[in-house]
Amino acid sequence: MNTGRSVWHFFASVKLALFLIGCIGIGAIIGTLIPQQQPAGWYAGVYGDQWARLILVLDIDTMYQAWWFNSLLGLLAINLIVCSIDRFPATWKIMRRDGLADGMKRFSGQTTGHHISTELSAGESVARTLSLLRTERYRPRSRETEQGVLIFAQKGPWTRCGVYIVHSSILVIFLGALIGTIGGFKGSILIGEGTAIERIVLRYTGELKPLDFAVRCNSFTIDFYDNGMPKEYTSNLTIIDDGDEVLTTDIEVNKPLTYKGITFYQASYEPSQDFIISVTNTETGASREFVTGFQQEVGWPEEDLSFGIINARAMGPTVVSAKLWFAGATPTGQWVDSGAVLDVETDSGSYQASVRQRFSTGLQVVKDPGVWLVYGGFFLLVAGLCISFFMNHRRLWILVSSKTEHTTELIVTGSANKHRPAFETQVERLAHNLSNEPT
């Protein structure tokens, strides 16, 4: 029995808090310098190889994912546990008390007291103390006692739950993201334009994971600054499921798509060694996209149409501008900007043509399913900690007595469980609203 009450008051400490918190505190600090997902050479040529061979021992380069720190997480969550049950009901027993069950005992042994005398009758002064006291929001309640009449007035009581409050938050943030662990995943993919894929890449293991339907990148665009930095970028992608295209739309980089609970973000994007060239026929309005590589002819049968790239101008990896071979046309090649549309009289009729590089979309993919309790749990946080350092639980105590037939007597005192100051502040407002005669 006392093994069991030592092992319930370890967790119930404190103490104990404070040290899970400060263990987890320098452990994500250190996640956070330490670069994760790192192969094991790589910690060995920046570390040097004992803090490498620490590091991995340690699981320092998944630290997030490593068994000692989830295990404090699992600590603290337990600690929480124990503390609120340890101490709620005490606490729930000061909200439920009832002020005016302690009659003059509980009343003397205030120490906050003000002592006011008035002209009005007793029935007067209480009438007129309960009035003030509703208009100041509390609800207060009277009783008669062999001294006079008690008034006991609290506001809010259910304040004391604001670290109660706190606790359950955290739980909760934790309880989200071991859903999310165990139900959801990271991963990432890339998708040339025009290609459609079925399968991520997970974050941390490098498995494949499919998905039970496609996405396909119709298009990709994007902008740059005058010096060559990409401004930004946009993707427009189509969700086939069953095969059926049930969704098409554009995302960038703070507009995500999500299908299904999963969500695919904008995150990055790669050029490739091909073109894609339109060409529109501008008498019969007929039009195609064809992709190629560099240097390399392309035939259209239909119109009877050959062409292709014999050159192009970069900026770094991103080709700004190309030059396109048209057979039957004069001149047979010509400069045309990227995205830019080009006239062509050939042969076989006129045409508008243009030229793009082909890229590949990256786009980082997460299914959270605990993604909303996270939330919630830091909704709560929030309004936990506001309870806390904000609000407290006050309580009055008023007892009025007549000494002669024209004199009444009130004592005013009360107690807070905090900003006590401010309580006393208020104390002495009331008082001294007391003490003025009704005009």
The other form holds:
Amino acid sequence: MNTGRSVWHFFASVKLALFLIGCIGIGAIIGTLIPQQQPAGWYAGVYGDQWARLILVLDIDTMYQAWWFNSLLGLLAINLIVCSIDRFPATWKIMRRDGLADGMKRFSGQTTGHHISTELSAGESVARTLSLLRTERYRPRSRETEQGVLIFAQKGPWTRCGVYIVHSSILVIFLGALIGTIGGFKGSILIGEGTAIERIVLRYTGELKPLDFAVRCNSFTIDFYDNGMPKEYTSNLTIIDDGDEVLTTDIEVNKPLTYKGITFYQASYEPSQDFIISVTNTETGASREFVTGFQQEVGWPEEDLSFGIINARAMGPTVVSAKLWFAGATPTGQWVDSGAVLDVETDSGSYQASVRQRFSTGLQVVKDPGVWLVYGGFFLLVAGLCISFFMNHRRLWILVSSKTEHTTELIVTGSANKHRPAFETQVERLAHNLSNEPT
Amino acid sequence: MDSSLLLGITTFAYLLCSLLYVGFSVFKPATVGRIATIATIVAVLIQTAGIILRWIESYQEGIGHAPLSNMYESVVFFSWTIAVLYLVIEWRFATRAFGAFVMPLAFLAMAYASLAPINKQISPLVPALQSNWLLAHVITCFIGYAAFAIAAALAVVYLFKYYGTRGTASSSDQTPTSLPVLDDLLYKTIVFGFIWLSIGIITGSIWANSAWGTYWSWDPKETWSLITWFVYAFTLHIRYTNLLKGPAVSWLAVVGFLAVLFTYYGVNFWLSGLHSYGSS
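Form predicted in complex with the partner chain structure, per the form predicted alone context:
Every component of the complex follows; first up is the chain already shown.
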């Protein structure tokens, strides 16, 4: 029993919270200073064998996935829960406290507060005070006592929950993250233009995970600004579910696509060694796209055409122009910029042709069923912070007692758990209003 | 008249304001104080005009985005926010006592923006930055950072006063630079910054989720913003529980601002990660 109590008090203490926050902070700092997820040999090369062994034993190379780092977060969660359960009953008691009973005690001894004398009768004074409090959006209650009529009114007892809202918001965020980790996945895929993929590569493990549907990349384009900076990466994707093309759409960075709870994000791209050649017969309008390698001959038997890429110019890995060869054309080979249209006359007729490098689009694939809980936690966090920092629990007591036949005395006093100077001003204003004769 | 001229004038104007406030603090003539305030208001207006003009210029160049997209623009906004928050504090608490400590920060930020070898061009936005969250994230973070800068300046005043007058300060002293009043103002400034930093981290995290599909990836910038958040959460709990008395909160406010500077500046240059936009 005693051990249980001391364990409980250990987990309920603010000191533990401060200690844990300190440890998590230090762990997080180390994780930013030591590069993460490098191969084991890399650490030995940079830090020496001894330190590398320590780094690997303590999982510092994958700090934020390390069991002990996440255990610290877990301990912080337990600390928050125990601390709240430990303290909330006392807060609840204050929130539910009988303000009139408190008032009797308050006025039983020396009464500090604003003393006001009026020529109204006690009954009129009470009625006036109650209506004044109501116009200030209080809901006053009153009781006859030996000393006179005691009036109690309060605002915002619930704001004492602000700190509990902040602490539980952190737990909600943790829960959302846990649900996302257990019930979701993160992975990536690289889809070549014109191909479809039905499985993704999971992050960390590298395992292949099949999807219930296929994703085809129809095209990938990069737009550039005039100064050469990338303006937009766009993938045109088609979802193929059960053989049906259910959906075709463009995705961009910041504009993902969600299907069946799985979201696809434009993340990267890779230029490939292949080219996409599109050829259109200008007379019949017949048009086709061909995927081909460098210096490989392609045929379009229906049109009796034979062509290929015989040379290409590239900037880094990106092809800027290609020399397109058509059998029977004059000249047989012509340079064309990537994406531009080339007119070709051959024995088979006149054609328009264009060439571009074939890209693969890199997508992040994420399923995270916990994300809305995390967002809910964010909302609670901000709401809770605002409640606990800007709002307070204000209580007012007014004792109305007949002094002589013609004078009534009012004593106004109040208390607030926070922002006392501002509340004191409000109490003064109320006292001032009560001391003015009604017009 | 272009934005870089106005922002250049702002740099010198903030230097002038700083000197005026220092002069006021040392020699205490009320006139100098009033001139300092007027100079600061004028400087803020010039800077505001400069920022708006830069925004307009970005549209004229066909780029068209708010001037909050790289290191230069963010430092300019940081300095603007410090100056505006300072004026609010001066007015709310009716004291010019902190100008000598706060306005030099606004000046240093502008001086860094003008003199450091960072890109001052208006550049178009790379795809990841093209989001409505950009404004919300940058503005909220920098309001938080500016509040923490001011908190650090107040903490320095507190520490000077604390170690300079140990034992001799009267507890009934209620002037703005008395220790209890300073402590209260410091606390309020930290609370203000803490809420904005929280919103800043949250908006950043929602943005990351819409751009990369993960609201938290322990990227160095994210991690350091969380570390900063921890420092201030720690500070607030120390103050509630009175575990450490006296100047502890002030020391923590200084440490917290160092964490802010590292999050803001250090991470861009010493650590690598997704958040490298700020470094250019």
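The term rigid core refers to the most C-alpha atoms you can superpose between the two forms while keeping them within 1.5 Å. Source: prediction; values computed, not measured. Residue numbers count along the first chain shown, from 1.
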| query | finding |
| --- | --- |
| Rigid core fit then residue 146 CA moved by 2 Å or more between the two forms | no |
| Residue 308 C-alpha shift between the two forms of 2 Å or more, rigid core reference | yes |
| Residue 351 C-alpha moves between the two forms by 2 Å or more, core aligned | yes |
